[in-house]
Each structure stands twice: as structure tokens, then as C-alpha cells.
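To begin, one chain is listed below as C-alpha cells, in the form predicted alone.
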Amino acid sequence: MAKAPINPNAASEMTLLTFRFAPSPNGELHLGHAYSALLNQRMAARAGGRMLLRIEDIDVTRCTPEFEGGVLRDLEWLGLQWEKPVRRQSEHFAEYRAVLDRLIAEELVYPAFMSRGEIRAFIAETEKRGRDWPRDPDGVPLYPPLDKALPARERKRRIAEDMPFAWRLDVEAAMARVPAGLSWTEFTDETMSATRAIEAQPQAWGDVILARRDIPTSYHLAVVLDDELQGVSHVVRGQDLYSATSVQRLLQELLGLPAPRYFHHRLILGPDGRKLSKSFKDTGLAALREAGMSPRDITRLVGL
């Protein structure tokens, strides 16, 4: 059964369409980020709505003030305009922790102790017996079910002994709490003139991580809470996050949060056909700017 919204004022705030661009400051912005940011601004302007900027910096190791400064400089150079203040996820860990505690109390998450090596060994042994191990939409093997069977006393002992663990969502238990036919509304193009209902399939991801021992949230948990707390009505982001929406819709139902409408836009690809990535150190906007390109050049390059 859906719970009361965490922020009772969010419903009234959502009468004005609200869009957001939410980069992680763990590297330099590239053309793919530019496209997403500019598309959000264009759609917000077309709808007469609000434009927000959120800094998704829960990864406190890889996200740095230097990278954040570069993100802000790049976006200002592009001409992006957003409402102040900017929400930084690292400043709201207490809010995420409170919701995580609620899910723990409702026995919808459990501590998962298996290391990567143990997961690989378990899956290898299973596949040796002729069973193909299921994988999520990104191709990552699903987490084995062993930890869900641990007695409460054993879980407490391991936590007390400071064993590494992560909090994982018990997807089977969660699906039993929400109405059948879980779905989301997807815009079919950037004009927002037509929509379609998409069936959510969170089971495809298995028991995803919702928090770690030292960081009380994950992308999935933080993003649904932030979208509700900021009154975001329209989520415009890359096609690479399309499947992840299933997990986020499940969390929205569990927590009684309103579901935004979604548009998963095309990706900007490199010359080799793969999507641009910070981890591959694809050419950043700062380097393009230093090479003499203008914001108009960038807009043309991304097809806007």
C-alpha cells in the first residue's frame, strides 16, 4: 500500500512543470551532457516551466569540488539557466538515511555481505552445473539469494563485527506490496505531444543496492527522493537510463511518491559508435571551448 508523500507540499509545487539536469561531478562534461542539459532547458522553456540543477555527488570519493566547479563553468558557458539554490546530494545524507531506516523497519531491504569474488565463485559453480545465471539489463549477474536466508541473529553478528555489506532491496517482497501493472508514462518525443504507458519490470534488475555501509543511499534511492522533494514533474535523461526507471517506479510506489513523466532521449555517440563516457575520458566541453568552439557550435554538434 502506498504511503503518504514524504513532502506534502510537492503536489502543489508540481502544478508548474519542473525539469532538472542532474550531473555527477566525477569528471568533465562532454557533448552528451551538453545535449541533455540543453534539451531539458528547451523543453522547460517550451512548457513555460522551471529548470533546476542538481549535483549528484553521493560518490564522495570520485566527486570533487574541482570537478563541480568545472561542471558549473561549462553549463554557464553553454547558457544554461537554473533556479537557485542548487541541491547537492552530499548535503542531504540524513534525509536519505531516514527513508532507508523506514525500508529496513518494513523488512524491504536486507544486508548483503557477499564480496565480488564470492559472487563470481557462486555463479561459476552454478553455471558449472549447467544453469545459466541471469543478468540485469546492463549485463551484470544478478545478486545471489543466499543473504536473504540469513537469520536475523547472524546478520546482527556480522554487522557488529564490522563486516563489509550493502543494503539491497528485496525486490520480491517489494513487488508484493505494490499494485499489479506497475508502469510509467513516457513521452514519445521532445515536443511532449504524445505519451505511452511503459510496463515497469524491476525484477529484471534483481536485488539492487539501495545504500552502502558508509553511504546511506544509492543513485536509485536518492534520485526518487530528490525528484519528489524538488517537485520534479518531467524527467528528461538519456536512453541508457531507460531500464533503470523500472526500479525507480517501484521505489516511488513503496514510498508513496508521485511519479514524474519521463522522456529518455537519444545518446550522443562517439566516432566508434559507443556512447560518450567520462570513464573513457572523451573530449570534454572545456577542451572544446579552449579549441575555439562557441556555445552555438556545441548546439549544432548535438543536433539542437
Contents of the next structure:
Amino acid sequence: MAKAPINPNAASEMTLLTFRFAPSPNGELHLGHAYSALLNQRMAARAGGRMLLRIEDIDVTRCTPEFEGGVLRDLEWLGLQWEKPVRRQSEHFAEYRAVLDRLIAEELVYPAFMSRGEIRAFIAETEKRGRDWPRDPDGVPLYPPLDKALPARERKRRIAEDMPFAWRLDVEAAMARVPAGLSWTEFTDETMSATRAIEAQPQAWGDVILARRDIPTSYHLAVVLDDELQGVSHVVRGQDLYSATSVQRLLQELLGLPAPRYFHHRLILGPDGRKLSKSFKDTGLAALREAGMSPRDITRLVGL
Ligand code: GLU
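Next up, the form predicted together with glutamic acid (GLU), please; the one we just looked at was the form predicted alone.
Expanding to the full complex; the earlier chain stays at the top.
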């Protein structure tokens, strides 16, 4: 059943509503990011709430200080205003590690050793026998169940031998620990006047990666921990992350974190009708600025 919509101006709403824009500095910002950032700012302003910026740079090889500089420059140029200091995820690995250790101790994650090649071969073999292998909402084949069944001694041996691995969530075990009917509250539009309850389906993703051997977190883990730590009450982000919310709701439930409310907004599409990507230079904010566009032009271009 849908919860009653909140009235952002209600006096009973004791704490300020908190919004955030959370880019990954692994490329240049494009029109899609501009829309997301400006929409967050607009919703926060209407609600008299807070606006935060979070730099999601756990991928230390793809995220660079140069890209981060560009992100900040573009957002300032656009007129985005956010509270300081900015949280930079790469500065908080020890905090993520502590939570990962909890999940390891509770046997909710397991070390997964299969390489991409091994996964491909396993699936090809299974499909040869006429069985379609399930895929996640992004079309990626689910992780095979072999490593989950490895005896503890074998796991230890492989880790001691320095075999590469990732920590994967045992989604079946996790689902057994949370109450049935896991869901989230989604606003039906940006006015936040109505909500609906969406059933979370984390199993659709299989055993997702929660950390790597060298990076003690993943996007999913860092995002739920930071949203809670920063008191984010409203997660406003693109439709492309709609299905990912299922995994994040499961993690919040497992870790005893409160659930924010969500609004997954429309995506700005390229001329080919596809989602914009960071390699799509024409819609990069820096390129548009250099071509003489103003922040107002950008706002209009994204339909705000
Ligand atoms: N860092 C993510 C991205 O750039 C967004 C995460 C989120 O908004 O939850 O796609």
C-alpha cells in the first residue's frame, strides 16, 4: 500500500529534507548530469531543504583529480550550490571496510573467484544444454552459484594463495534475513505530491559485487552508507538506476539503515535516442560552454 505523500512544507516535518547530487568523476559531465543536478537543486529549494554534493570516486583507476576539477567547474558554472565540505568517497575506505567486515562475519557475502572468462565458459556450457542463463536488468549474466558452495578451507586456501576475488552478496541468504515485502517509496513526479510503493526485487541482480579485494566497497554499499551518514532523505536520480534501488533497499534493511524516498527522473537522450554517455562529446557541458551556451540555455535545453 502506498504511504501518504509528504507535504514538504508541513511543520510536522521536523528535519530538513536533504537532497544530493552524486556524480562519479570518471569523465566529463553531460546534459543528463546537468538535468539531474538542477532538478535536485530545484526540488531542494522548493522544499526548503538541503542540497549536498558527493563525489563518488571509489573507482580509483577511472576517477581522476582532473575529472573531479572539471565536474566542480561545470557545476559552479551551471549555478549549482551545495553545502561544504563535499564528501569524497575515496577518503572513507576504512568506514566501508568496517561495514564489509560485518557482512563477512554474518556470512552475507562470500569471496567469488571466477574470472570473466570462466563465467562465460560456464554459461556457454549450460546454455549448450538448452537452458537459458538468467541475466540481470542490465543484461549481464548472473554470477554462477559455484563459489557460494566452496568449503571454508578451500576459500581460505585460495585467498592465502593470492587468487583474485570479489566479495559478492549472497542474495538468497540476505533475503532470508529481511521481512517479506521489501519495497521502496517512489514519488510519482517531481512535485512530490504523491508516492507509490514499489516492490524491490534484488534477486533479479543475483549475487552482486559488494567489494573487491583491493577496494573494500562497491557503488551499492558506498551509496547506502553515505546516504544514511549524510542524512539524505530524498534520492533523486536517473531512471537508469531504478532497478538498482532494489539492491540498495536490501542493503539498507540488512544494515538497519532508514530508507530514503526516491524519485527516478527521465533521462536526457542523445540524437540517436539512446542514453547519453560520458564519451559523447557533443553533449558535454564543457563543450557546450565553449560553443557559447549559457547556463540558462542548458536549463532550457534539458526542459527545466
Ligand atoms: N555515482 C552514480 C553515477 O554517477 C550516481 C549514484 C546515485 O545517484 O545514486 O551514476
